[in-house]
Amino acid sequence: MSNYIWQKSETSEVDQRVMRFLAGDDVVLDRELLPFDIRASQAHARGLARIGVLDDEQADAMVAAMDALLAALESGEFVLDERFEDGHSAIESWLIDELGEIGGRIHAGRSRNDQVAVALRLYMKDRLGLLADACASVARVCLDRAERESDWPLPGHTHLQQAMPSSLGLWWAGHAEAFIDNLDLANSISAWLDACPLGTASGFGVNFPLDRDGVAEELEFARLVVNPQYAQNSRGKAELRALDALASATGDVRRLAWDLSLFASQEFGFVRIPAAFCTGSSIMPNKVNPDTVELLRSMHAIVIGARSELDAVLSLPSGYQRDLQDTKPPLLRAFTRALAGLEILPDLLTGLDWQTERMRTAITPELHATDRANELVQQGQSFRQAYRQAASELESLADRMPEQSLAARGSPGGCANLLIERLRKRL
């Protein structure tokens, strides 16, 4: 690109090496943001018409031209590439090519600063919606399997040591509740950042009586980012909170994937991972590797790495600084990777094949010691007395059945009382 929208004259010199450094990956990243930028630009054009900066015919022509740009983008006819400095300049260039001088009027009353801020907030609202949907899908699979497999015995572990008889129902319901919480958090953070910064320009307001409320309403924002300075200062802050919601979900995916990695090992042998989610070894013909589970586990590292990268960029004073450009790559990278993993997780969980006999026989007699202590408490002993007596009677517990232990665990949320319907109601 040779003519930049910020150039004072066509003859002013621009060092292309510097421009390549300044642009970074903006053109590539903006391919993902361009549909949101187009939508915001259409709302801005209509808003300019409402205050008389454009007439209705001009605004309608702009909106139609941007509809054509979006269609060309979706069909592949238009590609955002090195011809453009970024997505913002691509929209303005398209409008000028299509409409002539009228197209150059789109930038009245805005800056690229509030343009990228609104596109990013629209992007985050969209992606947090996808995150909420993904968490709901995972939770539904977990609750359905918890209900069907509520009384299937499974050794419970603490400290990676066998602890008490547990059940698949308890295991599934625990992961379900985690993802219901993640769904709530995604929705809460989406509501928290549901504010429109468009119309604050470079951070100082503009000389037009912009219909900011009308534009925000058209873009389906709940409210405005009122203060122009804060519209810039909130850049990165909103992205960090969006990554918090994402990290909450991927952290729970990591824990679930860790369980499956252990349970699928030959040493445990509790579950078989569907073949579609496994690969083989390039050298060992006998190997079947649960690669999908392992990469789901590492997904969280990408998210928290992105969060740390973004946080490090934000050591800044008030107002816009070009450093903020570097908040885009980690945000987009993290959401792209994590949402791709969350999309396949429900199918993986649906296809798990539990080895029930292996799970049942892994529950050795001493795991019933806590049940024995609780029985003695019900007979009148203090718990500490019962604890010591049960510890001395481990050899007498050989005739106990896991099903007996599960049936006795009737506390709310326990193995015999999972409260699945209460979790479904939350979901």
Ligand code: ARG
Given for the second form:
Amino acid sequence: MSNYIWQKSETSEVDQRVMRFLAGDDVVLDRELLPFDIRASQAHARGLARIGVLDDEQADAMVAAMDALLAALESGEFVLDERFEDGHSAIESWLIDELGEIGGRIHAGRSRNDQVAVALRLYMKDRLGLLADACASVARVCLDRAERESDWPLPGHTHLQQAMPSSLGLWWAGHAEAFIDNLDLANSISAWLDACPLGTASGFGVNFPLDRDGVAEELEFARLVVNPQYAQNSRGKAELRALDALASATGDVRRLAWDLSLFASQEFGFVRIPAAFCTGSSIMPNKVNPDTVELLRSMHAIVIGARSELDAVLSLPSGYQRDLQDTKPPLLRAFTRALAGLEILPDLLTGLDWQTERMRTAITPELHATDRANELVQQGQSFRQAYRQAASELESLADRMPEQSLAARGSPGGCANLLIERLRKRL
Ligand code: ARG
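Pass me the form predicted together with arginine as well; I've looked at the form predicted alone already.
The complete assembly is shown below, putting the previous chain first.
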């Protein structure tokens, strides 16, 4: 493109190598942001009409032209590519192509600085919503299976050493509660960043009485980012919090994936991962590999890497700096990757095939020692005495059944009292 929206005259000089460097991956990344940018631009046009900067007809024409752009984008008829500097210029140039001089009126009272900030807030609210939905789906599968499999014995480990008889129910309910917490966090962070920066322009306000509240309401924001300087200074800060919510979930996916990859190993042999989530080896004909579980585990590394990349960019003075453009790639990369993983996780969990006999026989008699010590306590011994006695009589535990151990574990949250209903209520 030979014309940039910021060019003062057609003849002013532009070095294409420099332009390519400045654009970075913007046109590619802005493909994802464009629908949000369009929505915000439509609200902006209506807002300008409310204060008489546009007349109603002009605003209606703009809104309709942007609807057409959105449709062309969805059908593939319009592609955001190197003809444009970024998504923002693409909207303006589409409007000018469609409406002539009227199109050039869209940028009154705004800057690309608040334009990108509002698109990103809308994007984050949308993606945090998807994150919350995904966490809810994962939690639901975990709770359902916890209920159905509450009595199935599973050796419990600490330090990766066998510790006590536990149950599949307790394992599932533990992961369920993690994702209920993550769902909660996604929602609270979404509420925390639910503020509209549009109408702060380049970071100093404008000399029009913009209807900022009306625009924010139309865009379904809960409030304004009031201060124009802070609208820019909070760019990246909001993104960091969004990645915190994402990392909370991917961190728990990592743990769950770790459990599964251990349990699926021949040494444990507790579970089979559904075939659709496995691959084979290119050389070893005998192999079935749980690749999906492993890439679910490494998702967290991508999110954490993106988070620190983003944090590093934010070493900036107040106001808009072009560096802020570099907060987009880590944000989009992390959400795209992690949501793709979280969305397949419920099916993987639903398809897990537990090897119950193997799990049960892995519980050897000495795992009942803690139960024994607690029984002696109930008979009146001090715990320390009971601990020593149980340790000295491990052979007396030989004929204990895991089922009895689980049935007696009635403390709230314990194997016989998982409090699934309480978790379900929170969900
Ligand atoms: N691509 C830019 C960004 O993400 C858009 C804003 C450009 N603003 C400017 N003053 N050059 O930050």
